[in-house]
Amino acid sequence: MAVSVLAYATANPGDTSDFERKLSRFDPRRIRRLAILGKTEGNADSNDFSRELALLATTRAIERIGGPALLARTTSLFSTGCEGAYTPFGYLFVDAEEARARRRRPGRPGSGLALGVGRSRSLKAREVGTVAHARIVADTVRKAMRDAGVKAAQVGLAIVKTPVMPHVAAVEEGKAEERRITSHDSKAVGGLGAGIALGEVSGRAVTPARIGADHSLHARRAMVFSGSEVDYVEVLLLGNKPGAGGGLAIHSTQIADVLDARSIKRLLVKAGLRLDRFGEVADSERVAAMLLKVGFAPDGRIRGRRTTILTSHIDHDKHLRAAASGILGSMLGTTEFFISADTIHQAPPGGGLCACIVRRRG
């Protein structure tokens, strides 16, 4: 088996005629899992339906290329917001039986890209945003390490998509309750549970006083997104397991404020990327998809200064988003990238986490 990362563009949420080209490339016979990580533009509001909008089409593509079968093969996550020198687009991974065997060459690294899927049960309304779905997390990434064949060491990048309840009034055994968990509690909770299954947070420290306050627990190798339109937890993951095919590695990395661009260019040059003498990457042609998730401090300070994160009437994961693109953009000569804000428990406050998938050399 070989993973694959291809990106495919997008004229708008609905449109999927490259998604279609670029799929059509493999037997859908042969594909082991198909996984579709999309960006879209839109303001992210609750009357915002870009990213639904994405799936729908997407998924009535993959139906008609593969069938049922392949989409019971396939996860797909979208998340809304490209602000900024930012591309809506996707990328799209297939993991697929190679045509035929291939011998490794001579001193060629035996690690390659493992990819790897999970997805939960439904949650129950009460459950969103406490203890059990922080476990629920861990357990659906501890069946996506499965899935890929990886170990927690192995593990690159654990993509998490968790639910939120933006306006509920649950009844449950005959009680009403008016609850409200909000993107930003469910991307807690998803980070605190990653962190359990990759060995990063203490299962025991995880409680409902802690979740939200207790920064110092966090995962350092997982993205979380939310949305209203699932009620489950699913995972995509990505990591190097030895004697995987496909010539792709993932490199991650944790960095420390939304301009932390030393740490990108240390990821890159440890993943094997050249820089030239002005700090860009001068075969960018290698890089197969560039992730990063970017937070800010409590106070909306950045390096000690005041900034209008907090108190601008634009919300603050846009102001990190088109930052955050300027940031990327100026190294790798290019507008698409995934970018996604907002890192609770998914690294100390106001830093961040970069990862990158490489076409290794040879």
Given for the second form:
There are 4 protein chains.
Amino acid sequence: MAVSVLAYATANPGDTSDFERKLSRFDPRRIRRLAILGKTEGNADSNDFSRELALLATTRAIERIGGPALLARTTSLFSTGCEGAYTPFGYLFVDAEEARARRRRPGRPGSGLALGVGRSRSLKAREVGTVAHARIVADTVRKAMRDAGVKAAQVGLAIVKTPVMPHVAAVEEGKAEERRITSHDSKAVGGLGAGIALGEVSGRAVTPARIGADHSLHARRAMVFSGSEVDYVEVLLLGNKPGAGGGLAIHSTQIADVLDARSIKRLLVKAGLRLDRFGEVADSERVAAMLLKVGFAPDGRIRGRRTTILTSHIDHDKHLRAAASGILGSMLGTTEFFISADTIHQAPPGGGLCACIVRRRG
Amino acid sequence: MAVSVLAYATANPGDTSDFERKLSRFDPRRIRRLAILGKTEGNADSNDFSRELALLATTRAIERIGGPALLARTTSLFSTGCEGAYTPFGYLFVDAEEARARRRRPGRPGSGLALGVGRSRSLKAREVGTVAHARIVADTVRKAMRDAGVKAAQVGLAIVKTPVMPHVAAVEEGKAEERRITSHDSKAVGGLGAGIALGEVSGRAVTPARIGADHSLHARRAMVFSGSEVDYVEVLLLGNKPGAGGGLAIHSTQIADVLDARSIKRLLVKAGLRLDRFGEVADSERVAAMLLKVGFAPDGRIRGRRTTILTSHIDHDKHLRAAASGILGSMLGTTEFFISADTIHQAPPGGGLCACIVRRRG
Amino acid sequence: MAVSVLAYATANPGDTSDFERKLSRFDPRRIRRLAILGKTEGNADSNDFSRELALLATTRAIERIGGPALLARTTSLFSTGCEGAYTPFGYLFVDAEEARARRRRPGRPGSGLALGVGRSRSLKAREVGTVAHARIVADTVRKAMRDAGVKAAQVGLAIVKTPVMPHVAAVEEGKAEERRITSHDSKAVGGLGAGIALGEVSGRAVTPARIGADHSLHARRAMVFSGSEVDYVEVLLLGNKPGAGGGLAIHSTQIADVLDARSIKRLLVKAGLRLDRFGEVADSERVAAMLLKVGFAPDGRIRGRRTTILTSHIDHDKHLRAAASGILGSMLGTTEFFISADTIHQAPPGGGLCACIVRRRG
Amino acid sequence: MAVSVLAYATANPGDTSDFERKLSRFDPRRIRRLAILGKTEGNADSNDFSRELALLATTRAIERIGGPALLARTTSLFSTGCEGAYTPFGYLFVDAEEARARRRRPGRPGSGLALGVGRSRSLKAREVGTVAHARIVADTVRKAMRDAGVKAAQVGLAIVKTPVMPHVAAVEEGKAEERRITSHDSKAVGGLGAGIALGEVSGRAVTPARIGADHSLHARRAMVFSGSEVDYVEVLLLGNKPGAGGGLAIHSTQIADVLDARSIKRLLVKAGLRLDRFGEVADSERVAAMLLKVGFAPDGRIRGRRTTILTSHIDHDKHLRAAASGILGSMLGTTEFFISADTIHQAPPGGGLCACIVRRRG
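Switch from the form predicted on its own to the form predicted in complex with a further copy of the same chain and give that structure.
Below is the whole assembly, all chains and molecules, this chain first.
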């Protein structure tokens, strides 16, 4: 088994032509796990249906190629919002039995990229945003660790999708008067839950009063997404597994703020990449995947100065994704990377995290 | 005479408290020229009135401090659109007789920053966007060069404001059926006109057919802005004048695309600044002003890849400004710089330009 | 054969549960033609994918219910933009052989609602917006008239979908420099072409110079839509056919401007409905479908007064749809009707048109 | 003394030319009270500065015409958001000593329009949104009643402006962690406070738990606005005063929802206007001012149907204002009226209120 990571292009959220091309390189029967992390280009507001379109189109494509059996082994996560110098596209993760020619030679030890997934039961609207929800996230991350065959210390990144019950549904369930769970709240418990499973947050510390309030509690290797199209928690986990093949490794780090290019560069250097004298990555073709999640301080300031992040007609996350795209783009010389925002309980306020999957040299 | 450059903070577009504080360091009677280049934080759409508010508030403040006489020696240019990791603020340029203590010692030769301004007559709606408009821009840039006392080769940057006649006015003049002059069209002739004056564009080459069409024609040291609040051309010009004092110098360069951080870093190195091993500016406190103008290729692609710059509910310029803010911000460690978009006839398609004013060492 | 018109509710653009419920009332084998006119709730900007989602989801539902054979007899048109007091939903038109019990009694003569459809060949990007495109529209409307079995004078409404070639595609075909065909341009030839077929526009009058310029040329019973998801012209035509059953009739009228509620009320009265003393429709339950298309004058004024229709961050069509929703809503006591904007060559500048399908009394 | 109501046109929020023209009809020394209720056309988001521009420009105009003395007798309230079939403009209320010729003849008894104003002390950030704030509103409304010389029963409309402390200011005061007072919260206490003064809400009923929660508590004749440009409560009150001159009367009513045109028409009929057979106002030239405030139900539904009011990239209030503009516009045949949204504690959920000032016949 070895995990391959391929980027596929899209002409629009419903376009699966390159996805199908890339997927057809693999024999569907040899695929243990298929995972998709896609970025779509909708308006990233409540009337954005680009994720739903991408999911429906990709589902149909997988069915065509591998039937319901392959679909059942697939985990898909689409994130919308593609502002700045940024390309809508997708990463395809394929955990497959290696074809003979590609199998690693005995003389090549070391660890390789491992992939694991997990899915929880359906949540009830009243559970979303609670301590119980956080525990469900923790359990689902642990399930994905077992699936990947890695321990907490070997995890590079846990990608978590948690549900948001839409307003109307909540009203119908008669809960709207009590509390309104936002996408932000759902991500909060997602971060805490992942942190518990990864050993970064004490399970005991996660109490109702501290959810969304005590920002000293946070995971360090989790990126959390939310969506109203799921009512369950879903995890896509990436780690470095001793003895695994594939020639890829994942590295991750926390960053201090959206402008903290230095921490990202340190991560890349640690991953074995080389910076030129302008601080740009000289061998960026070795980067198989680049993922960044950025946040903002409660007062909206950056490096002590006022910004419009919180005082604009444009949602704060769009400001952040676009600014970050310039940073990654000028560092890597491309616009193909994955950027997302809202790092609640995934980093200290204003901070974020970055993960890269890098091909081994030679 | 010596030109000082000061950044002033704003709490909102109508706030002039820091502006007044900074301006009050100077004796109004000793000020030859006052120039303001401000960035406001409106929505940068046609219903954004933040520039008008800033202009009205600043005008009142100048009147209070220096009366109508100082106001008559003032040139103000406000640009809106402050997306990403970016701070609304203003640069205050003061060309004033130096107080005795500050006067340069005889042993300190070399050139210093010079400032010049120019203003044209009022244009008619039907002139806007024509070759005649380009010539008026060229004449106004030349006037500003004379005012600054610099030759074309000594110009670091010509900042040009050209009028846009609003749609309704054009309709009333009975011109709407014929052609609709946009902000983009007005900037086009602004770029060409400035290029003529700076010796970068041949006056003969500027024909109706090539305006907005032949993008091989472009200025190299001009940033052009447009606004419906003016019906004249206004120029604020900065250059390096032999023998001038003040300890400041301006440098500028063209950049290839919005991700071309390398050209900006080369400019900063040429200006005497130092990069650390991550490519960040080690002595950024010496940067008195940083100005960037970025464009996009006609197909909206960057480095060969699809972006959402042209296919989003968010105007293309906002994508660019925000992405560029991340680049400058991570390079300089601040969010206080001036970024604008639309480089038509100011750079090749997709390109841009950058100017920095740097304080001499020690 | 008789045409039924049913409104179906949607919880989101991808929801087909009520659609399937309504469709399942019919035996798929007895359905001659199925037509869908849906309104989705995306942001109605270039990054709105709600129509594509609705189309894909509805296609799957029809396949499930009636297989590829029913899908081949189906015409779908989704329009996005649902601002104001307005409900996203769809109209389902079913032209089916009547079940015995429902067949009209011999003693009930008169005309009934008839439905016809037509589809053209694929257009090339360079054809879009030309006279040839207008002729293709005219031919397709005629085809739909034949399919419905009605003459031009019996047509109540021709709903036309015409293609827009997206910018990027046009650039790749090397046409972008020459001219940029917008959705507006495509609708212009759609209106003219429909007008030719309906005898409202002289075919000879449609010349390149008059397209989009001579607004005295316009259809009177055509609503034109455009979309980048089609490269062909598609027509859904409704008329009153002598001897047809079903108990429905279609009526249409032109309106003078977005506030012209009076013309709409006159139409409803002519269709046999009753107004109370406040001018509201007393028997609005007899309205099976209500369709409105509204435009704006070139100067953006209404009744001589300035508006923000052309000078706002919100697209003009959104202002119009929302304002019109208040008018129809207060008149009919519901928010379920179909409103669209842009009436180029479908009405004089600033005007629009309204069509209603009304159930016969008793 | 008699109150005149004049509408003045604006070319943009900073344009005061028609305002000055209309104001110059009065002798400044004879003006007891000047009040302005203006509608500006910014984007109505947090980066909209159109109100600030209008206020600054109008202030300068009043100073020019009547000096600081007239300015001290002036109350200005600008509201932004002008979507749909709607004109940005202003109402000028002038309470002035009547010129001899215009004085009412002794034989003409009855009541006339009266105007009163009130202003509170500055509020502290921590007071905003509290019961204390509501009491300050009540006191300020009572002050305005005394100024107008009317009793609670004679009040037609109390227009209340209450402060919102901007987020950044609250953070600086160290309150951001505790609670975030929104514009909506500030309006809530504004409505309750006005209701107390007008005898529509029991002062005892206004407790922290019921603010923003118990929507059975609401004023019936108050329109509340909020703004971050004020830190005090300001009231502009209109009533019918026995024996007053001027030939104007104010009438107001609650409406059930945004589509409730019927209640508005009933109000107009009660005010002496005439409806034609289409339910349109036949003598709308007698309407001196028309003010409407509309709300939405917590589930965003209208007449039982789903809308996009709460699930759109466009703020709910914009949907409502635009829809309402179509209703008033088609009823009155003009686009010049005042519409605002958010009726929290000013009407039951989803409801609103309407006030008209009508000229007496003859």
